[in-house]
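Shown next as structure tokens: one chain only, the form predicted on its own.
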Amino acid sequence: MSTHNKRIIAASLATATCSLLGTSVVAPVQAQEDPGWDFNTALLYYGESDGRVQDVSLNVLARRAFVDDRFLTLGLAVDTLTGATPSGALAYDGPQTFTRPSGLATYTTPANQTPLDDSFLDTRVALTAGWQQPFARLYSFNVGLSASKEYDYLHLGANLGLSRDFNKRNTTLSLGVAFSQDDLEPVGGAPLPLSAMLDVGDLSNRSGDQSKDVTDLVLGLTQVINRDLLVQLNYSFSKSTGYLNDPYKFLSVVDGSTGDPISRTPAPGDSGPLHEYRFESRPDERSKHSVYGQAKYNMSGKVLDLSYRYMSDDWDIDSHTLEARYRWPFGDRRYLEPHVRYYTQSAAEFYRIGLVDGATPPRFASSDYRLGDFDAMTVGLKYGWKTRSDNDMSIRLEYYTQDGSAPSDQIIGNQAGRVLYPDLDAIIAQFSYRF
């Protein structure tokens, strides 16, 4: 099971955090709401091809309006994840045997298949709470708390936001800050960086529980251009320190001439890996900078939503995200909304498809495909309607595909004819109901 995968797949918590920080889409200005509760619920299915990760997620967001523009927001997310995820080892012409994360058993991958860790199984429960209210004449603030728990992971966070209106309330400047602490309790213990995978029952390369701290800062500007056009610009900074490894990812140790995994023989009477593997090692700090721009344009009832995000970090990853939505109403109570998203990123400076036997090991190395050079595309369609009681319902169906490549200067011998980067296809389906 990969804790880092859970962060990627179960994106609802990250979305909620961004919303509390003020980085989500700015809602249109509304008149004072009558005091009462508003509920937004969603049931989401995410399924990867070839028996990989499957996620069923239930999200509930409850919002209580009070007089004087004060709001209480409570959120609940429950995710159930199953399936298999790439371990980081290279595909090979013969079968490969690995020690499970617990260190208490082995599993085998058939020849010419991407090695997958099939112990990916967990349930995540996440809670959020936020309070928003104005103060003085042109200011408002919000505070929030977040927590989530998995079998091997605990997240606790807090955030604070402040905004001020200018220019007859057509301009809003906002500032948000968030702090979180994540405690990791990897199954079997956290492997020492670049330590070898050992025989079953040998946990001498494991350490105790680990933790990391994350600080996020967001500065945002929202501008009403005219009655039909709204634009937003955000700058974000994120600093992570502590244990940033994925304790379930490792690299193949390969021959410098053939590129084949180096054979290994377990100790007499023991079972264990039949080739050499070493657990990944990442820096214990990461700083990310990103700039985000969005424009919403109303065209006689049809709404075009365009956004772009650029991110750069000190791991040498640069990414670009382009996204477009077009809400097309038909009739008074129904609409269609096609969606397209394109994402591309460069590889981390320590991304390696494998480690060469006998060579001086690098200080940092990871074969996690999410740190590699890849492109991803999401296309989908959302259909929404109002019920007879004026509640909102919608159905969304999307297709996600990801295609990457291994660095050409790292490909050795027989590796040229093998799959070195596991491509990915997935289906996303969601049903939402607001009342």
The other form holds:
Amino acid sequence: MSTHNKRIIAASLATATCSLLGTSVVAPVQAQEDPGWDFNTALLYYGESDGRVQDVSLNVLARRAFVDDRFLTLGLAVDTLTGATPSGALAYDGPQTFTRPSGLATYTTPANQTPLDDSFLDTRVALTAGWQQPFARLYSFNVGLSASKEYDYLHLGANLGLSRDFNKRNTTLSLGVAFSQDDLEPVGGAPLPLSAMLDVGDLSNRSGDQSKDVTDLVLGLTQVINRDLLVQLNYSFSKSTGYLNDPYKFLSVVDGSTGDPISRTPAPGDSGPLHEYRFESRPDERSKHSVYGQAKYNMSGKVLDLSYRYMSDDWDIDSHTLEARYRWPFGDRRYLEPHVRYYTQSAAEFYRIGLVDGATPPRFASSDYRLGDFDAMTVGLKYGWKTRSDNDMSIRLEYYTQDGSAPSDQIIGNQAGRVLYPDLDAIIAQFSYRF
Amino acid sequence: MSNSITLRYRVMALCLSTVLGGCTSLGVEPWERDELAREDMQLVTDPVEAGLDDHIYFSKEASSGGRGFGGGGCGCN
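What would the structure be for the form predicted together with the partner chain, given that what you showed me was the form predicted on its own?
Below: every chain and molecule of the assembly, starting with the one above.
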């Protein structure tokens, strides 16, 4: 692509980013005067089986190098989401009718199927802007802003990082902090925690807009071991406060001996759910601690990339993530890169597959499968090549699967023969072009 | 400042100096960085792909971040 075209794209991206962030457009003026942009673009398809979530994502990351190792980075991502996602209700031998999140209509799930909310439709636009530069010979700092908008969600964030080199720049210590403030405007209003799903038109259990704040801290150590080996060790802390529920997820209310959902009759003349359901309730605080280690090892031109992450939070979730990539060049301009990722997590202490009718309701309860006990595996392959004009292209294809289980001490009566955890299979396909 | 907090800071400073002291025997000379400078030897070789993966796993799992800040900023989780 010509330098002129690169300048036009860079200027447009900078204008779009700065408009959303509410800052004046300063950078493009410099950009047009001094070329040197690097564009990293990707088109991604993520598709789950059984008509669940489909995402098409277009991404552009533009990086402008200035003299003295100073960099401006601008990013744009547009996601188009469609499909259905598990609502949290249990599968049952008969059909189940639910009130839609809007509170204005109903939908019905056939017998023996995991109830899915099929009103999942959204477009997400995300923008990022970052600046990085060295100072005082051995130090470097970076600042960044991020913003994203969905139909029912607005995210605004800022981050700041500082690093210092030691030992002939073989050791780098870094510290980063990030703050974000997210506003939720759930369709139909946020349901009150543990309130019952009501008839169509009855919005008496809905509250107004909600918000949450997230503070992240990352402390990192990067060390060159020798000419072929580089390692990194990070400690991260993340604190979320505010509205941490998923406003569209709810639990079935079941009979204490049969495990079947409790029947319900809508008010005369109204339509509504034919069984009892209650909206989920999560704590309004969450603290996560993570330790992350990564090693890059060069083996005569082939590169092995290994990483491990341990995470533990005060919702009683522990997780382990192991990931390996192996870049295997062949010829002068091509490479293959197999990728394997294994993930396992324990359930949140308040994870429940359903609520028992008549029992004292717990303070917190969620049947969101992402808070359950499950293992996940990703296997994939990437093929990359350099074009005649020395630009990078790659395609990757990956398969992601989740395999979970319901806690055995929560399974009641007839539930034993039903699907209680919605396993997941997904395909990830990506085309990348860097120029 | 209480004695316990002073002690905690001293222990942290000792750990940090031990780590950094241990690191001095590791590493390479500036002219030996040829392999490490290669694009495929960077900790993050493709930032867009890394961001996309963070976003996917953030929206499907209860964990996020580690390598950097969590892949938040969306209503997907």
